[in-house]
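Shown here is one chain on its own, the form predicted alone, set out as structure tokens.
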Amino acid sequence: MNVCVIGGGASGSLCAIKLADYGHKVTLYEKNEKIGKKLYITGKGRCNLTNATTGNEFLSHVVNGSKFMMSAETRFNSTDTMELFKSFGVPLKVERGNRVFPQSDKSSDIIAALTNALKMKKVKVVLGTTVQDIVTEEGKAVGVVVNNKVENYDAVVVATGGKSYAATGSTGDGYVWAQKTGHTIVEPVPSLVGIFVKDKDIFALEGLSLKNVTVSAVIDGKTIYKSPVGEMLFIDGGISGPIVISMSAYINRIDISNAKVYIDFKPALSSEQLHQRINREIAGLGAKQISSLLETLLPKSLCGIVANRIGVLMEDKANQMSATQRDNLVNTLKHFDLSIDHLEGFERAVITSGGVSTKQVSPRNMQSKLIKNLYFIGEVLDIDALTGGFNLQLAFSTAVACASDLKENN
């Protein structure tokens, strides 16, 4: 078969390599001057290649599309990805949270491995070229339009990514083609992003990092998401960091106009235990100021904000705090509330949530249920996961599912 793959990112490159492995003639179109441009910035330039978990444990980190991904993840999981890249000559390492990186900590090693494999497999790579349209006849994909000319193919694979980091080429082209061929697009929204808040009292905290805290998203009294214990960061006008961006994946498709974030600064302690600790600290401080008490519980830059919220002055005596003020302190430390204003946009989004509806794509092989020989793989689909290498694995799993199907139908 003569197959066209549109998009030279993680999913497109691997799909093209596998298709060539299976004896197909493959052309890979990439609008950028090189393949894998977005891979350069993943994992802060280190390329978090995958996550060393499989099966249900892996799927539990998939926010949208976990059921859809069951078949593809079974056929090609993180173990397979690791073995593949080792066979490409890339030594790997596993870090905290089962995150997998190249041993060199260089994303360029991953890109070089894909580039070399494409060359070895004799994939025709056409760089700096934008596909203008997909050509269909009688419910079947038969080619693409490039430079105002129709190029005929037996199958077309769309691997154009989402809308995050548009500078890397993710400009939503695949959504346009999908809609033109009758597919439903679940509205794309930014995911794995920071959260801006309305509470100006925390704006001065920009740069403050906290460890061993939790965050919860609450809307109209209902908890939508609660994070595990982890790290967060105050940014200009809001909050970010690992547990915050994970939370964004669970609230980016709903109305957050009345949403609040609650930070628990002391998740290891129950309210009662925290009460007891505060009383012990006060007893030990004697006539010292409340500032001294708060500094045993919080980073110094947070102390004045908490004091204001519970209605005390930093220079007041700690041992003169009333029972109500002590209750308020416990409540504030366990439920420090922030009102959500909005989420960061696509320009900062790690991934896109939304895309081609998985109801119209076969989970076994990624082929469209509406147009024969048209395939959608990777981030262009309505699938997304948490940070930690899971999203790249979704890209690889869908790529191999697609290529394997074309192998079987060769």
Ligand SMILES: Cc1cc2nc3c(=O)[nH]c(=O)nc-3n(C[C@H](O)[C@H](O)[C@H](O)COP(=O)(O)OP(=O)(O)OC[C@H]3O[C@@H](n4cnc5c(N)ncnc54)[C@H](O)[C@@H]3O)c2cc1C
The other form holds:
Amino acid sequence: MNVCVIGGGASGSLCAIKLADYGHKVTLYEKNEKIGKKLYITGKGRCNLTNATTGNEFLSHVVNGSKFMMSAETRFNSTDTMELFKSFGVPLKVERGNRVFPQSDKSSDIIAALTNALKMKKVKVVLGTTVQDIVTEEGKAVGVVVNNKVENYDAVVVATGGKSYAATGSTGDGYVWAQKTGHTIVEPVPSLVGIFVKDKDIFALEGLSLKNVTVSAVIDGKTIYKSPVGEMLFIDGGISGPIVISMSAYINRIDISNAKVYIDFKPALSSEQLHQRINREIAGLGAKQISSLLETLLPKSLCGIVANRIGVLMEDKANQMSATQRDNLVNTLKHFDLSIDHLEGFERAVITSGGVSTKQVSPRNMQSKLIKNLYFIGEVLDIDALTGGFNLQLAFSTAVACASDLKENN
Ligand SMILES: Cc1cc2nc3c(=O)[nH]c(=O)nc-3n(C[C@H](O)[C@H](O)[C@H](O)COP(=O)(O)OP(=O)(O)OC[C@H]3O[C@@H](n4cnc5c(N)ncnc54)[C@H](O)[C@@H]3O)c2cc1C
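Following the display of the form predicted alone, present the structure of the form predicted in complex with the named molecule.
Every chain and every other molecule in the complex is listed next, the one we just looked at coming first.
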């Protein structure tokens, strides 16, 4: 078959390589002058290629589309990705949290491997060329529009990515074509982002990072999400860091105008245990000030803010704190509340949540259920996962599911 792949990112490049492997004549269009512009910035330039987990453990990190991904993940999982890149000559290593990186810590090695494989498999790579539209006839994809001209193909694979970091080329073109051809687009929203808050008292904390804390998102008294114990960071006007950006993936599709975030600074201790610890600290401090007490519990820059919130002065004597003040301190340390203002936008979003509805795409082969020979792979689909290499694996698994199907149809 004469197949066209639109988008030379992670999903499109691998799909084109596999299609060529299976004997198809493949053309890959990429609007940038190079393939893999987004891949270059992944994992802070190190490329967290995949996550060395499979099956249910892998799927538990998929926020939207885990059921849809079951078949494709079984067909081509992280073990397969690792084997493939090793076969391309890229040695890999596994770090904390099963995150897989090239041993060189260079995302450019991943891009070079894909570029090489495309060349070896004789894929026609057309760079610096934006596909303007896809062409369908009688419910079938029959080509694309490039340079105002129709180019005919037997099958069209849309691998145009989402809308985040648009400067890398992912400007949402695939959504427009999908919608025009009758597909539902689940509203794309930024995901894996920081959270801006209304509470000005924390703004001075920018740059402070905290370990071993948890965050929860609560709307109208109902807990929507509670993070595992981990790391967070105060940013200009809000909060970010691993546990916060993970939380964003669970609250970005709902109305958060009344949402609160609660930080638990002492998740290892119950309120009762924290009470006891505070009483012990106070007893040991003698006539010292509340500032000394708070410094045993928190980083210095947070102490004044907590004192303000519980209505005590840093200079007051710790051993003169009333029972209510001690209760308030425990409560503030366990439930430090922030009112959400908004989430960071697409320009800072690691991924886009939303996209082509998976209800209209076959989970087995990524073919549209509405238009024959039209395929959607990677981030353009309504699938997204947490950080840790899971999103690239979704791109690879969907790419291979599509290529394998066309193999069977060859
Ligand atoms: C800063 C950052 C860090 C990340 N780090 C990681 C990480 O370490 N691990 C991980 O698993 N995930 C990471 N991700 C997410 C991951 O990069 C994406 O999920 C993945 O790249 C999606 O692949 P894709 O092929 O679907 O889309 P993309 O990689 O976005 O590729 C789409 C391609 O299509 C091209 N294109 C679009 N429209 C057209 C058109 N009309 N004509 C021709 N070409 C077109 C674009 O130029 C682009 O090259 C990160 C994302 C960001 C932004």
